[in-house]
Structure formats: C-alpha cells, structure tokens
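Below you'll find only one chain, the form predicted on its own, shown as structure tokens.
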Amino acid sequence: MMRKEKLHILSSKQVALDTVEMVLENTYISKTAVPGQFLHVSVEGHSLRRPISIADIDMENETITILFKIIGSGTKQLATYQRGMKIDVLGPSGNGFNLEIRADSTILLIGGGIGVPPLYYLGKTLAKNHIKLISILGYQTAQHVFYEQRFQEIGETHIVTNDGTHGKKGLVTDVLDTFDFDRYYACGPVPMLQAITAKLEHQPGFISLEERMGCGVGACFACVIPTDTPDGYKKICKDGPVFNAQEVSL
C-alpha cells in the first residue's frame, strides 16, 4: 500500500552524463516495494512530483536506490540534495512487473536510457531465481553508460549506442532479432517502445511507461492511455506503470 514517507538521503552521486543515483533509506518502502514500481517525489518549490522508478532495493539495509536523469528544473534541484537531508515521496507506486515465469524460461530486458533502472531490480530478483536473462540497454552514448558491470553480473548483456562510441551502434530494435527468449520486459521512451512492440507483435512482453504524472494516485486524469479495455482507456499510475504489451496502444 502507497504512503507518505520521509525518506533519509544516504548518498547521492553522478554515475553517467547527466544521470544521478540516489540511495535511500527507510523501512516500509524497501520491505514493501516490487520490481516495476516508483517513488513519486516532491521537489522544494515544484507543485507536481516526479515519477522515479525504482532501480534496487536492499531489504538487509532498508534502502531504496533511484536514478533519475536531469532534464529540468526539478531534477535540476533533485541532483543538489545530498546525504543528510530528507526526500518526501508517496510510495511504493503503481503495479509492477509480472513474476510469474516458469524456472526454465529466458528472458529478454530492453532498456532504453534512463528506461533503464526498473530493469535492474527487476533483472537482480529473477536472477535470485535462477531465470536466464538477456538484456540489452540502449544509450546515447558513451557517456551516458551507467550500470553495464551490475547487469553483466545478473546475465548476457548488450549495449547498444547511437552513435557507436560503445558496444553496437544503433537502437535497441537492431539487434532484437539475435536472440531466443520465452518473454521479454521494456522499458524506455514511447517511440522505443513502439517500436519494441511493433516487432515482437507475436512474444508474450510486458512494457513500463514513463509519463510525466499529475496527482500520482489516479484522480486526475493527466496519464491515461488507450486500451482494448470497456472503459478505453487505463491510468498510468494507478493502472501501471507496468503494462501487458499487447494491452495498451502507444
């Protein structure tokens, strides 16, 4: 169950162009949160909150890891914050990823920038359960590589980069048919996504979108996205973010 919580900032630092890696500690989220779902962050002076999934959990040690890209005047103040002050969030939010995956399954991660950390805390737990995983993480560029020896070290991974200044160069798609895999799990910005699920129209998948959301809990409305559902439509936040991929249109 969602709540309100001050979270104590243990460290914060830069791991990639432009991207910062926050840990976090306290007790609820990081006993109570699953793969898939985000923090929903308040910002001193910003009257909506961010959206930031959730890239790792430490139940042990009671923290929660997030790592959020800067790209506006609110990440921009998110990145000043350091170890010692406090973070107030709602959270654990919205639906995470589906688990239920037979012990002799592969399974493909797609991660697309910063699409990328949900995919970790995802990749670490089914790794726990001996599932075979593929990833493959797509980046602008070289620069903006984070996180490749952590998913190396839970399974075959792939980089992918824009302009080939490390691993392959090109997107994500290009390279989606070397593999074998039973299912695979998305997530990036919309028009990867399209084009994730455009190819693997026929494999079983499952898709996190990264919306900028309004009241994070499901009144508002500003999240929707057309389904095949009665009512056509479903909220991101409250519904998601993580969706069947053949149950949402892009």
Contents of the next structure:
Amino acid sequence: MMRKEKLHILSSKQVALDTVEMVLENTYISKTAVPGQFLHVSVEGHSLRRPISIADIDMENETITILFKIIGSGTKQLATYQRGMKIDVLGPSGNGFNLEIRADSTILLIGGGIGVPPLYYLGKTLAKNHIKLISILGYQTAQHVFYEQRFQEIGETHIVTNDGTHGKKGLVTDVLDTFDFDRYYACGPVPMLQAITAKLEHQPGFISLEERMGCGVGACFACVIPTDTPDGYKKICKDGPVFNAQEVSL
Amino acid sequence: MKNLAMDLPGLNLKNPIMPASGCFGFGREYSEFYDLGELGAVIMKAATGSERFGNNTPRVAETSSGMLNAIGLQNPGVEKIIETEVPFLESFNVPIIANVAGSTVEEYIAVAETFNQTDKVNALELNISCPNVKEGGIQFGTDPDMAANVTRLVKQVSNLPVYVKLSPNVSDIVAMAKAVEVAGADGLSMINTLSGMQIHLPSKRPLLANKTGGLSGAAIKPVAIRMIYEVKQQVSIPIIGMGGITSAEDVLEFLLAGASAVAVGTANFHNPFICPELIEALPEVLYKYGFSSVEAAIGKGVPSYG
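Let's see the other form, the form predicted together with the partner chain, since the form predicted on its own is already up.
Every chain and every other molecule in the complex is listed next, the one we just looked at coming first.
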C-alpha cells in the first residue's frame, strides 16, 4: 500500500548527460516496492509531484535507487538536492511488472532512454531467479548511455544509439528480430513502444507507460489510456504504469 | 470539534472542509489514506447523463503556482455513479454533494432528476462552469440568462438543495450570482478554474492536448477571494468557497471574504492528507485571529456586510 514517506538522500550524482541517479533510504518502501512501481516525488515550490520509476532496491540496506532526466524546472531543482536532505514521496505507487515467468524462459528487456531504469530492477530480480535475459537498450548518443555495465552483469546486453556513437547505430526496433525470446518487457517513449508493440504484435509482452500525472493515486483522471476493457480506459498511475501490451491502445 | 460545525442547506457540516469536485474522484483513492468521515462533506466528480471518456492526454500541466487541467468531465455516467460510487461513500459518515454536468439543458435536468433515485445524496452542485468541454459547461456559466434558466429547471425537478458553481471567466460575477439566486439556487460554489494555456517550448505547441485548460491552485486564490467578497455583499445565499486553498490561514481568508465553507482542490494532489490537516489546524487559526467558531468569521472581511 502506498504511503507518504520522507526519504533520506544517501547520494545524488550525474550518471549520463542530464541523467541523475539518486539513492534514497527508507524502510517501508524498500520492503514493499516491486519492480515497475514508481515514486511520486514532491519538489519544493511545485504544485504537482513528479512520477519517477524505481531503478533498484537494496532490501538489506533499505535503499531505493531512482534515475531521472533533467527536463523541466522540477527535475532541474530535484537534481540540486544532495546527500543529507530529505524528499517527500508517495509510494510505492502503481502496479509493477508481471513476475510469473517459467524458469526456462528467455526474457527480452527493451529500454529507451529514461525508460531503461525500471527494467534494471526487473532484470536484477529475474536474474536472481536464474531467468535468461537479453537486454536491448537504446539511447540518443554515447553521452546518454548509463547502466551498460550493470545490465551486462545480469545478462546479454546490446546498446544502440541514434547517432551510432556507441553500440549499434539505429533504433531498438532495428535489432529486435535478431533474438528468440518467450516474452518481452519494454519501457521508453511512446513512439518506441508503438513501434515495438507493432513489430512484436504476436509475442507476449508488457510495457511500462509514462504520462503527465495530477494526483498520482487514481483520483484525477489525468493519466488515462484507452483500452478494450469494459471501463474503456485505464489509469496509468493506478492500474499501470505496467500494462499487457495487448491491453492498451497506444 | 463543535466550533467548526456549520449548517448549510441540506448539509450539516461537522467542519467546513471538503474536497472539491474533480480533485478527489469518488473518494476511493483517498479513503486509503484516511477516514473520509473526518471531512465536512465530499463533492463527487462530475456526473453526466452517460459515460464520458474526456479529452486526449496530456490533460494536466504545471504552471508557476498552479496547475492547468483539461480532463473533460470523464466519468462513468450518473446511473453507474448512483449504483457504485454513492453506496461506497455512504459507508462513511459524511454528507455527499453530487456535481451535475451536461452538454444541454436537457442533460442537466436528466442528471439532476436521476439523483432523486437515491436518498443518500445531500445536495447538488450544478457545474455550469467547466471550461474543458466543447458544448455546455462554460457557455451556461457565462450568460446570466442561461445560468438562471438551467438553475430554475433543475430546481423544478430535483428534491435536493442546489449549489450553483460559478465560473470566474466572466466580467460581472455579481450579475451571475444574482441571476442564479433569483432562479432559486440554494447556494453558490465559487470559483471554478480560470481558462488558461501553456505552450510547450520543445514542440512549440500547446502542452495540453485540448490546447486550453482550467487554471487552479495558489495562483487563483486572490481571484476567488475578490469574487466571493463582491458576491457576498449582493446575495443572501451561502457560498462554498474554493480556489487555491493550501493552509488553514487560507481557509480563514475565504471565511472572512464571505464563504460559509470551503472546498480544497489541487492541494490534494500534492498532499493527500491536506483536508484532515486543515481540519486539525483550523481551530488554532480561528483562535489566533479572535474567532470562537467558523460561523463567527463568515463575512467579517466584508465591511458593508458586517
């Protein structure tokens, strides 16, 4: 269940161009969060919280890692927060990735830019269960690449960049055909997810979505997405952010 | 606390704090944070005749000291609200206000009349001021004759007291208030959001899919205070005030301007506990400024009203 918690900042550092990794300490969230959930983070002086996905959890040390991209004034300010400060969050929020996977499965993780972080905690969790992972991570340029080493530690990892400055040149969809897998998990910009779900139409998969949120708890109906369900829509903050790829209309 | 209690048409409020329509859904999500029975009342999300999906996303944008939204009255329709949402809210000991919206006069009437099917709703809030729907909504809220007409017709069919939610997007708020009072409104809700817009620099296009939206939050509080102050001097029906409330001091300011109760909107998004926190903090603020009760403070910032 989601709570309003104060989290100690243990560290904050830039890990790629405009990309900040923050390690936070909190007992409740580190014990309860599952891969794919997010924190709804308050930034002083801003009326709306920022949804930021959970990139990793260390249950033993009770830490939560988040990564965010400096885009607007809120994330710019959040990037100035340093060790010793506290941040106010609602969390853990939303529903995470489906973790019911056959032991002999091969799982494809497809991440794009700031969509990569939630796949890391997912991948780490699956790797612990000895599930075979293949990761395809797409970034704009070499300067934007982060967590390459970490993904390599949990499985086969392929990097693509738009300009070819690191890894293969192109888009994640350019290399999808190369691999055999049983199920995929994807997170990234909507055009990337549209391309992936179209190309992998007949493959089982789950996607994690991002949208501008108001309340982040399911009350305001700001972050809805059309679906084929009887309701006709789902709330990304509450029903998601992870959905079955066949369930939503991008 | 007894000195927080306030009686309004159809509503015995144990305190003057309620969440504003559209910012609280139907209470389910916030009931996971605290007991909704602590609230003065709950104003439900707008009900229309049939289900509405609302506008495309993005539907919200942050601005300096406020928020723009263009949800577009998404709701499951009045029948489903009565069937599933009202019974849920009824399980808490809290007065329920139903927000009534429509695209045509006929739809407003039908929705209001449908709420007669349940005796669990205590009052209606007539939403003639939503800036985010193409038809209906704000066009009723900016023309005194249309506002009076829809108020009169809803009063004719409804068993419940009717609070009319006024739009600030008018040049003469007093004329609007007087028109709906003459038409039989039992109270006023004011204010709804101010029409606004934000351009997204990277795309050089409006940030909201609907292009324009309703501005809420701290930015609009002075507008709300001014309008309530002006209206209080000219009408005798009670006012539920709203617009950028984030503290118990803000609540007192609304009471002084002439509101008899307040609704809290955008602040719920930042702090889900804002309503119970305001209820807890209000007695001390009333005491600090020399008021023994909510009732004692109402309109005290309006010299001519006394």
